[in-house]
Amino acid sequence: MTNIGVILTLIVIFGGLLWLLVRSISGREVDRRIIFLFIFVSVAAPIIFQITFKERATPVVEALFANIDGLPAGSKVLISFDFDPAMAPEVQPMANAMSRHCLEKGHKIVFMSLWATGQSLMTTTLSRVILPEFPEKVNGVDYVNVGYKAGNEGVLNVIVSDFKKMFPTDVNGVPLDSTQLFRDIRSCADLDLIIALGGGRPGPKEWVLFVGDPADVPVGVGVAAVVAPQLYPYFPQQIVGILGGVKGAAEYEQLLIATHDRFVDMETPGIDMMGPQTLAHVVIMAFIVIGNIAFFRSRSKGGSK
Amino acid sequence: MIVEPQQARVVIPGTVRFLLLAFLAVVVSITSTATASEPNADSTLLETQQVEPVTSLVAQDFKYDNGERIELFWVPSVDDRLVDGLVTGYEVYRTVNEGDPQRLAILPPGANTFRDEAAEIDSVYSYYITTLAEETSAKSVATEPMTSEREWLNRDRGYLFLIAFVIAAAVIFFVETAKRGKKLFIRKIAGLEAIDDAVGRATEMGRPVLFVPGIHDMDDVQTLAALTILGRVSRTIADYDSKIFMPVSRSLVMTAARETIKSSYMAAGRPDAYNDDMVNYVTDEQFGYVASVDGLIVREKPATIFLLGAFFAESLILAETGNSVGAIQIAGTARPAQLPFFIAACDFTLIGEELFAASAYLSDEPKQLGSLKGQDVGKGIAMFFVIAGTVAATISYAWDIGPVNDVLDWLNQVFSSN
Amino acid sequence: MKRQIPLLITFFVGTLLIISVFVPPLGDLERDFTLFFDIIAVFAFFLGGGNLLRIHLMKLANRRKDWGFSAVTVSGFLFMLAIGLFKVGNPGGIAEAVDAEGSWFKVMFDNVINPLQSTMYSLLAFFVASASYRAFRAKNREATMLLIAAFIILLGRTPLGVMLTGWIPEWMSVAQIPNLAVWIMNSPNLAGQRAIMIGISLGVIATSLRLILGVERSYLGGDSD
């Protein structure tokens, strides 16, 4: 069934592209809705027929993976969910994969968010990944969810020197002083790693500027693909690793599966989404080629006049 | 009578003998237990002695602060090892004005620094560290009593001050030079040259102008830059008697934009044409805002769209929708990630610094244009140091020449000061 | 006078915050002013929310064009506001987090806001395709170079890059498309990004100085005092 689906998809897409090429060469306009239709098919078909590809991790992803892997058990990791549902398809798989990795290695996690919408997404990770997969982990001991706090960079400016001044309680009103995890955490300087997930502002860049650098804590980031190029200037000195978009998430998932047997059957939304992304990329590349052919043709016609 | 001595012997009955033997056995066993447990007691004693305290504990005032920080440095206990280490952690204690010790923190093994961030200038502090092991602990020698100090100048930021001072002085110098009437050359910026034509086009077509100031609040300089351009654009709109829509995603931007447009209409002598509803708040939510603006574009089909300010993922969605209704689009942002999208979908794009230069450029006031010249001095300085740093790093890496290494170290020192 | 007071406040606060960078006892000022701004912005929300309601209720009352959209907006706004404020259906009552599992807020968030936002964001895929079809043309040398770079990055972001060039031996691994894509991002892209960032930073400095010194006052609405 899958094979037939793949063949059918490829026939529809490449047949359509051929038709588009002929149409463009003959100098006829291509309506943008036709382009939208191609993208729809190239995204929908791999989801329906479950077309996936094997990933190989790039150095920027490997670096972050190795950093989390290399921390001694009991290390304190802060994961900040600074994104909204729009970015969630790209960033949430990273959040889930890294949360799994941290808990598996015995690290302690502090969950927080600088975006109001991040709090609900954090709850999703907790209720759908951590509670069912790590029932032995205890809230307050192995992880604490401190929730969302308004104030953007202002929040970072405070927690860099005094965490409990900004977050006196966890998301359910339990004083942080009464949790075992926060006995050793006064400020961000007491953390061993910060993972900033997001892509907007405040986001990873603000974490580096306001917390990572001043408190000398390593920062790893997971961002929407479009933001990743902006963060390369900070790698590897100020950012220890970058996960960019769906591909970054897929590479991380692949590393996790390859190195930890218990994750072999875990959900891999990142890897699953690489099918649509790959096919959509191919179609976009085909559009660029066809657009250029049409352009050169119209130019040569214009030149001959 | 040989019998007597025999009689004189104490005859021990069997039962008593048994009890005696049992007693002896108990005594022997207790004694042997005691002797057996003695080495154990010795070894516990030995372990207690083996957990060595931290050494070389130093407390020093943090440079440069308001007197609220004291830094501690120490050499971890010799028993703090990765393999077979006995240390389970460290406790940091401080005494204030010779009072009772207060525990400040528990640190994991391997820690060798701590920063007390709650010191007060008038108090005298002394610190000691307790090394923790499974069943025992060891206290270090306490530090000499000390006080924290307030510094009025952050000398670490000397170079930063120097660089900022030179750039600021250059800006002010050129503003003053321009005020005195010196003609300054400013290159043409196509996107800004097109503003009047774009507004004129909307007027001719009888369609509105849409102004989107990005999705950030007034604390972003990009939003301020957008509002300064809005001042000029709305003045032209008022002059041409065109119509403007300005949906915003922040309440403060709404109030500020209203003031800007109102003043422009007043300056154009048409206060009656101004209406508060030209600017309306939609939502802080990024994509809710985008949906609303997209809907507005599709329904009202504006002839001209300004996309100026801080934009994120919505940049291409807005620009492509604008493109689909055939609007002339002038975009500008200082978000490098969004610039390619604007360049692909808009007619004119103000790249980064051009957005900030726009207001000065449009005003044509010498003093404002002078600030752009001052900015060029900053660029010159940046270029000089980029080239010098690259050359020095290359030479240092390839040939390891002493003086060049010194130059490189100095450059690192200058530009890593924060 | 109406213009002078804001200019004076801008000058005073701007200068003070610049000085605070170099004077440690004033170090907390930036944080405090950021918090002041946030507090003001939160209260300003009432202005925004009020404006939203006023405009859409007027539209509804007058049955102006597209009043149906206004009905959706107003009802959505009031509904979410109510279930958030009163924590409707919250298993832990008013004391628990607003988005606790099972609360109406969480249900609406997961089933309405989440898919709506994802839908808007996913429009990007369609618009990227149409924009690249129209804009990526090899019009000149620079545009051609951009086109080639874009192709390598696109291939590098997919497993196709590995499939096509995975056979290249390890000592030549920089020529493998995924590595080439990383190189483009790390070197030419980085150089360009840094140049733009330096330009932007200088632009921010110059704009800030114009605002602080009162040279730039068009955001206050024109130049007339």
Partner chain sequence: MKRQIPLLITFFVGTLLIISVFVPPLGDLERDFTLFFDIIAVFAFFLGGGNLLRIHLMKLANRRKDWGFSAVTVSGFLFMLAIGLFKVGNPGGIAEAVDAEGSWFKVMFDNVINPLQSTMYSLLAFFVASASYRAFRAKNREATMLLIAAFIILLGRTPLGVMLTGWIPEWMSVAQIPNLAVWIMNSPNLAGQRAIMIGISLGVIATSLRLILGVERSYLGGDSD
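As the structure is a prediction and not an experimental result, all values here were calculated from the model. By rigid core we mean the largest C-alpha set that fits within 1.5 Å across both forms. Positions refer to the first chain, counted from 1. What changes on going to the form predicted on its own:
Treated as two rigid bodies, the chain shows a rotation of the smaller part against the larger of 19° between the two forms, based on C-alpha superposition.
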Contents of the next structure:
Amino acid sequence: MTNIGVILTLIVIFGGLLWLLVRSISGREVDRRIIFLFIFVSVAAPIIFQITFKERATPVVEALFANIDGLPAGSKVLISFDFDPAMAPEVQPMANAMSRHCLEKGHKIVFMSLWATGQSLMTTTLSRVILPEFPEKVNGVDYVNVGYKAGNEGVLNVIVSDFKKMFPTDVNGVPLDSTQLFRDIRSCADLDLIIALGGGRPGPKEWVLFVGDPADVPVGVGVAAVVAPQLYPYFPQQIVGILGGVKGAAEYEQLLIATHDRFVDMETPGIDMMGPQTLAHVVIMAFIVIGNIAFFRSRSKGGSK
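Since the structure above is the form predicted in complex with its partner chain, I would like to see how the form predicted on its own looks, so please show that one next.
One chain, no partners, no other molecules: that is all that follows.
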């Protein structure tokens, strides 16, 4: 059924585009509602027929994956959820994938947020990924959720030298001094890696400026696609790797599946979203080509007269 759906989708889309091309060349105007219909089909069909594409990781994604994969078991990783529900469709899949990766490699994770909205999104990762998939991991030993703290860059200025001064307890009120994970963590300088997820302020750039550079701790980032280009100048010196948008999440998921048999059947929202996005982009580019062909065709006819 899936293969038939794929074939039918491609026939409808590319057959329709060919018809539009012929119609445009002949000088007939194309109703914009037809364009909307094509976009609808290109987005809906991959969802209905589960059309996906195999992703090939880019160097910036591979670098972050290799950094996490290469850390020795027991390394301490901080993941900060600095985003809101509007960015969650792009960033949440990254958070889930990297949390899985860290726990599978035996790393210890500190979860926190500089955004108030990040607390609920952090809970989503814990309840839907970590607790059901890693029941053997113990809260306070393998991971700690210290929750949200207001103060933006002020929080970073404190935890870079004294973490427990800003976060004396975890989100449940348990003193960090009583947790096994924080026995060897006094400040961010004692971390082996920081993963900043987000796209606003405070976000990845602030983590680099106020914590990564001063404490000499590697920083990896996962951000909305529109923010990623602003961070490329920091790679690879200040930032060890970048996941940008759904594409970055899908690439990371593909790497996990390819290197860890445990994750072959895991949920892959990033990969699943790339089907509609890829097909919609192909249709948009086809419309651009058709529009330009029609324009230059009409222009040449006008010139010949």
